[in-house]
Structure formats: C-alpha cells, structure tokens
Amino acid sequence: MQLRIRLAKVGLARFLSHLDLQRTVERGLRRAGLPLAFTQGFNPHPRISYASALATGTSSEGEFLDVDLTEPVDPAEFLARANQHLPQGVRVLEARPAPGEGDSLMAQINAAAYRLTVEGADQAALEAAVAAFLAAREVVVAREGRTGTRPVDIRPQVYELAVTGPGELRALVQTGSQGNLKPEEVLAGLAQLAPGLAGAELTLTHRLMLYRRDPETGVLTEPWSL
C-alpha cells in the first residue's frame, strides 16, 4: 500500500534542511510503529519519496511525499500516529491512498505557489513593479550557479504574480527538473522594475502548494490526482 502525504514545515522547523527534514520524518514514522516498507540491499531505508526539495528557511504547508507500507493503514490513523511522534513544526496535514502507478511525483511536479513577505517596500512601488513585471516580455536577473553567475530571463518561469496585501505577494512559479525559480529571483526582478523597491527584503517565504501545470493550457493539477 502507498499513501500520499501532505506535510507542513512551519515555525523554527523551517530552518531544517531538506536532508534534515527527511531524517526527521523517517524517525517520526519509525517511532510511530507504522509498517514502513524498506529498500533492499546493504543499507535498507524506508521507501519514502518526496515531490520536491524545500530550501532551508522556507516554511510550507504544501510538501508532498509518498510512503510505501507493507500492510494497509487507514489514512486517519496514519495521520494521528505520525503526528504523535513528529516534532513541533513538522505535521502531517492530510493522508490519502496514492492514486496509482505512474511517474514519480518528482517527475510530474513542475509548479509551486508561494506567499512572499517583503519588508521595506513602498506599497505603491510594489504594486507598480508587479504590473510592470507582468507586462514585460523578459526580466533578466543574475543567477548564481556552480560555474559562476549568468544572466537568466525569469519571465517565462513566473506564471502568476499578484499583490495580496501590504508587503505580501502570491507567486506561481516553475519548479522541478525542467527549471527551478527561486523566490529571491522574483524580488530581484521586481527591484529592477521599480526604483522604490531598493532596499526591500524578502523576509519570509512560504510554499502554499505544489502542482502539475499543463504547459499548453496552464491548467493546474494538485498532487492528489497525479
């Protein structure tokens, strides 16, 4: 049996690295006595696969993972037992039977929605920058990589962008193996379009949900249906 899990990483737990989060979840599920399936080989480990890595310092209520079990467990029971043994800030929000055989979640997820909190920004300048960003044909920022810094047009990787409150944005951006846009790059792009954003700082990044986005129609599908 395989369960699909939606996980939250909030509060101080947002400073866990992706590797630390993996270890924390594995230990919690093992302490809960859940019938985890293990890989074969010299160093067996629980068969848990994540949809996408989450950057250290980013909180989330939209992390998805698949957990293989050796025997059926009611999703509500899984949720209750797991949360008894997971630390504060790491919570299982939902558990459902995985929809079936197919590509892995990591191979299918290609979009992520974020709530971005920006401090030190003039609100009128922020709204003007978002409007200019959406109207622009390209927005080039400097992206740091292993081989150095290179210019990248991030406009095609931003599907939706809106001001949702004072100093608050909602962004739907590309993620996954075909391209991964960092929220910091969105702010860098906005700062280029509005001088009033000089000195603005992205103080909190919160991932809301992961999706499969149809590249032709733009239709979003939540991981529950993949």
The other form holds:
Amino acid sequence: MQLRIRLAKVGLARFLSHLDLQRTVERGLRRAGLPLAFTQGFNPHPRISYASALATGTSSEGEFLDVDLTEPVDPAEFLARANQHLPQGVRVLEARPAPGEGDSLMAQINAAAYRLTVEGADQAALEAAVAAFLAAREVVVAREGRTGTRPVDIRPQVYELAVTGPGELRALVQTGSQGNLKPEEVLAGLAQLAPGLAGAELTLTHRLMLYRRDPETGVLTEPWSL
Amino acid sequence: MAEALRDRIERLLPRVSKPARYTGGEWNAVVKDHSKVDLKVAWTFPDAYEVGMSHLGSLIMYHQINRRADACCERAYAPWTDMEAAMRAEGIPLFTLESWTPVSEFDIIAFPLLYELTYTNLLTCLDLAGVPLFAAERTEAHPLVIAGGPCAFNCEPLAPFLDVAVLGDGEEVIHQILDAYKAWRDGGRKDRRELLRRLASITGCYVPGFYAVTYNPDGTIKEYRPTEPGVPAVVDRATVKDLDAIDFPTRPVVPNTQIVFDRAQVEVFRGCTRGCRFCHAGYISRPVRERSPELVQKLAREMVRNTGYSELSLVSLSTADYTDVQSTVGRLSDELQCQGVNVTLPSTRVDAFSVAVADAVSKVRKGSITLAPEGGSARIRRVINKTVSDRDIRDAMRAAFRSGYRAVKLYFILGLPTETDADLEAIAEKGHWALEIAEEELGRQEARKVRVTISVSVFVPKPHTPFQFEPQVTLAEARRRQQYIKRFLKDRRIEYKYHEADVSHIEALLSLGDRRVANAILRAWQMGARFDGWNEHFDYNLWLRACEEAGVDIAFYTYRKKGYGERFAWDHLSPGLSREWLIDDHRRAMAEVEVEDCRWENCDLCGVCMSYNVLPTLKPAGFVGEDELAVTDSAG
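Could I see the form predicted in complex with its partner chain next, after the form predicted alone?
Below is the entire complex, every chain and molecule, led by the chain shown above.
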C-alpha cells in the first residue's frame, strides 16, 4: 500500500538540505518500525518519493511524499508513530492513502505557495512594488545558473502575489520540472520596481503548499487528489 | 540568555556553509535541565561536526557522562572558518548544540585529541569560548580544560594549554574525574592547584603544570621532574579490563546532516597486538580485549532499532581478527538484511580470509575493496612487522576479483625505515599484480573495467612505537620517492594517489614535539592556521614561518635519528610498554625479524599486561565470563 504524506520542516530543521531531510525522514520511519517497502537490487532503500526538493534554509508545511508499505497501516497510526520518532522540527502533518496510479507527484506538481518575510522594507514601498509587479508585463532579474548569470523574465512564473501583513508576502509561483522560481528572485524583482526596497532582505521563506495548476484555467489542485 | 544566544546564532546560519552543523536538535541528543545537574561538561571536538560526530569514542564518553544523574554532557565542535568569522563579527561565543549555552559556562571542557593537526583548532575553540589559552592564566572561575585520546600519549606540545590530559580508556576514569571535581567544588572550590593535585592522583590523569623540564646543551631533554609532592614520575594509563562490563551507547546521537562515518558503530574489541611497528594505536591500546559475540549482537540490534541507520559497522583496529568474526558477521548480516541494513567492516587484513569475510557482509553492494599491505616488498614488510607475504597479497586480490569486486584500493606507506628504491618499485609492482590477476580471473575483456588505486602516505614516526627512534625522510626525499613510484605506474587502470608530504612533516613535528613546540602551535594559530588536517586549509609556509618565529627547529624533531638512551618528551606518559622491549623490537626491525601476535602465539614481554594487571581476552561464542561461572558454581 502507498500513503501520501504531508510533511513540515520548521524551526532550525529548515537548515537541512533536501538530502538531509530525506535521510532524516527515512531514519525516523525505520525507528518507528513502519513496514517500509524496499527497492530490490544491490543497494536496497525504502521506496519513498518526494514531490519536490526544498532549498536549505527554507521552512515548509507543504512537503509531500509517497511512502510504499508492505502491509496496510492506518494513516492515523502512521502519523502518530512517525511523529514519535522524528527529530525536532520535522513533523508529519497528514497522511492519507495515495490515490491510484497516476504520474509521480514530482511530474505533476508545478506550483508552490510561499509566505515570505521581508525585513528592512518600508511597508508602503512594499505595497507599491507588489502593485507594480502585478501590473508589469515583464520583470527581468538576473538568474544564477551553473554556467553563469543570465537575465530572465520572471513575471510569467508568478501567478499570485500579495502583501499579507507588515513585511509579509504571499506568493504563488511556478515550481517543478517545467521551471522553478526562487523566492529570492521575487524579492529581486520587487526591489527593481521600488527603489525604497533597496535594503530589504528576505529573512524567512516558508513554503505553505504545493499544487498542480492547470495551465489553461489556473485552477489549483492539492496533491491529495492527484 | 541561552534563548537570546540561539536567536543570534540563528541569524548567522543562512550566511554560512552547511548550517545544519550548528543547529543541534538531533535524535537521541541528551538535553538536561542545567538547574538539576551538579556538573556540566562541554565535550568539544576540535574539528568539524561531520568528523567529530563520526568518532565512536566521543559517542561513548557522551553516554558515560550523561548516564549519571548528577552530570550533563553537551557537544561543541570547531566552527568552520566562515562560521568562526561570523561568530567573531557578532561577538558570539563557542556554544553547545544541546542548549545553546556558552562553553565557558561549563565546569569542564573536554577535548578529544585524535589527530595532531587539530591542535590549532583546539586553540580556536578555547579562544572562541573566551577561556584563557594558557592553563597558568586560568582561575577558579574558569572551566577545567582536559584532553584525552591517542594524542594525549604525547600531549607535550599542548602542555601549556591543558590543565589535565587523560591517558587510556576513558569510560572508568571519567567518573573518578567528575567525582574528584565535585568533591573539590563541594569543599568550597578553593584552590585550583588543590583540584589539580586531586586529579593528579587518579591513574590516567596527567597534570602537565606539575612537571618541570630541563634540557641538555644539544637541545635534547635532560629531565622531567615532578614539582608537586605526591605526583608520579611516570603517569600510567587508565585501562578497562573487561569490555563486557562497561556500558556501551546503543542510543547514540543520530546526525541530521551527512557525516564522515554515517552509520551505527559497535566496537567488537579494543587493542591490537599484530605489532605493526609504525602503528601508534597498536602500542597505546594493548592488549586485545574482546567483547563477547552475544553482547556484540545484542548491542547491534538495539543500536539499529534506536537509530534507524541503514548501515552497521563492526569496528576495532582489525575486525577480521575478532575471534568469532565469521558467525557474528554472518548472523547479523542475515538478520539485518531483511531490514535493509548493511553490515560493514571498516578495516580488514590482507588475506583471502578477510576478503571472504568482507564478501559475506557486502552482499548488497560490491564497490571497491581496500587492502593495506603498507609496505611494497616482503623485506620491508618484515621491517615493519606487517606479516603478510606476497602470496597473501596475491590471494587476496584473486579472492576479491572472484567475489565480484572490480575495484581494488591498495594502501602503502612511503619513507619507512631502511626503505630503498627497490621497495618503492615493489609498491608499483603490486598495482601490476592486481591487473595481471584480474586478467587471469576475468579475462582480458572484463579486466579492462578493473580499477586499481595505489594510495601512498608518508611515514610519520610515532611516540611509544619501536620506530620512535627513527627519523622521518626529508621533505625533498619524500617528494622524490613519490615521483619515483609514479614512473612505474603507466597503466591507465591504475590511479596513483599520494598525500601531501608537507602535511606529514608538520604531523611529525607535532607527534614528536616537546613543550617548546607549543610556541610554534600558538604562533601558527595566531597567523591564521585552522583545520590543518584539511588540504584546502593547510599552509606549510605558514608553519615554517611560525616555527621560525617561535625558535622551533623542525628538523631537530623530525629528521634526527635518536639514540636508545635519549630522554623523550613522552617517556613519563606510559602506555605500559617497557623501553627495553621497544629497543629490542627496534633492533629486530633493523634485522628484519618479525614478532608474533601474543593473542595466538607466545607472549613477547612488551610489558603492558604486567604493568596494568590486564590480560588479553578473547571471547569466542559461548564464552562464559568469570562472574557467570561463579554464579553457576554456587547455584550448582
């Protein structure tokens, strides 16, 4: 059987890399004595697949993973047992039976919602920048790649952007294999549009949720029903 | 206070490399309420988190201290250079991972000393903690600074910085130290010298400040003299006699981030009496003391359950020598495989048997197998008492290819006493043997895929070994020999790796140094030496300048052949070997005569068992200990 899990990585655990998180979750589930299914072959490892990699330093309450089990486990029991054996800051928030045979989560997820905490920003400038950003046709920022820096128009990758409190933004942006927007790039884009944001710093990035976003209609579907 | 410090540290973390090193919060970390314990120990590893967390001895000692209700042990590590800079810029002191407490607020700071090139990091840790570097400048208000581990057996280069060095096995002596500290503190925490006097009376504890050194006109040591009444002229080591009788940690801290040895470790025995003459560990940890196979299996099961590791390693100085290795490994391997757990042996002998054992455990992944002949020719292997024959080496290679390995790593030491160019050629020859045997076993086609690595390090003479009288080869000569070997390695399937000879030169200085070398360490640290064991940080020229300014002649310590009568800086720090025996064994080395392993053959009277009233203990399966026998008898 396969369970789909929603996981949180918060507090100091946000400094775990994606590989660290994978290792930590795997060890926690082993300690919990859950009936993990292993891959066959030379180097067996548990069949756990993640929807998306999360950057080091980013906290989250919206990580999704599918866990293969060799025998049925009640989702509530899975949640309780896993949480007894996971270290500080790593928590299973929800567990549900994974829906049928679809493409992998990773192939389907294409949008992520973030809460961004910005320090050193004048609130009015922040609001003006967001309004300008949404009105702009294109917002070009420098993207660092493996081969160097190149200009990229990030406007099409930002689906929603709003000021939700003092120094706080909510953003829905593209993620996944078709294109991945870093929250830092959103702030870089905003800073271009409002000179008052020059000294602003993104102090906390928190991923709220992952979605499948229909490219035509913009309708969002949570991973539970993918 | 701790909360505020935590917040300040947290703000640095997005700016530094591998921040998960500094966050704590690991599974099985022991967090105690400081108001409910009497004694606080900061276990401070003078290297990076990923090295320190891999050290089994630290896990053992963390457990030993934390199992006491009256004490807590928390961990600190040397911050990487970017973190050190950030901490200095923000005025953040060295802190522990368990509770974000400044290390200076602990009663005791304990440094494990595994490698000489961590000495400058020890100074970084003390300085970042805000504790005076020199023991003489510390008062009753400062923590007690102690150090243990293999390098403690010649801690003279660190003497001015340490209050106490602990020689030998730590599990029992630590409790005596903590009790003595408590008694002193409860008695009014008066005179720091009084505390040191109490500690100096514990077997295994050396207080460098209680000894005065004088030198001969030629620079050699004349005398070490105790300056306090009742302080021993020679400090004996602490020795655990029965490993089964001491607690072993089966709930070790499980790191969240990748470390060097990222696996569960169970120690199967301590000590090694194979008598390889270059091996420091083999002489300071005699004799062999095995844990019973039943206990090893029990500990392994518990450890896997409590950690969730996917790999279990059975560790010792040479695990293939464990009496019950085959059935212990076989059983554990069969049992743990179902849970997706690999069993591994980190160090194996060079013979077909050990390849078979390695083969039995690594059913899952056939990566490369490592063989360490150490010496190229049979002659030099007699000199170093590495008792493997050319035939053993060939058989091991054959067994490795037959059981599916396609990569063989061969480890050698260059610059061994009496080494000639013929011995160097013999190193290269072993690489060609591996290829020939691969072709015989696998055929030409398959043998093309084979990879052979020849890895060569530079010999560092170590205290308390028969080679303590020997000089190191000069840097220029070491480099010539490295290049000489290279000439004979032309096949593309052979990869040739050699360690930086200049690193080994400084290692030799710090291994063989005396108190006068402390100034060079201090000077190097002041000039910015950090993480000297890491190639990207090591700076030989910096060390040369530091030694020059400190008036330390590196050649005097490293390139000089020492007479049998010379007084060494470590002669008063005893692992129990008799000097006469070391001299005899050095003579045997020069005569290319081997000694037997006292585990299975005759006792050679090295002196350790008699000095410390300890016996070699081999525990085959079904071994019944004396206590259990007694119980059976009385019940019968």
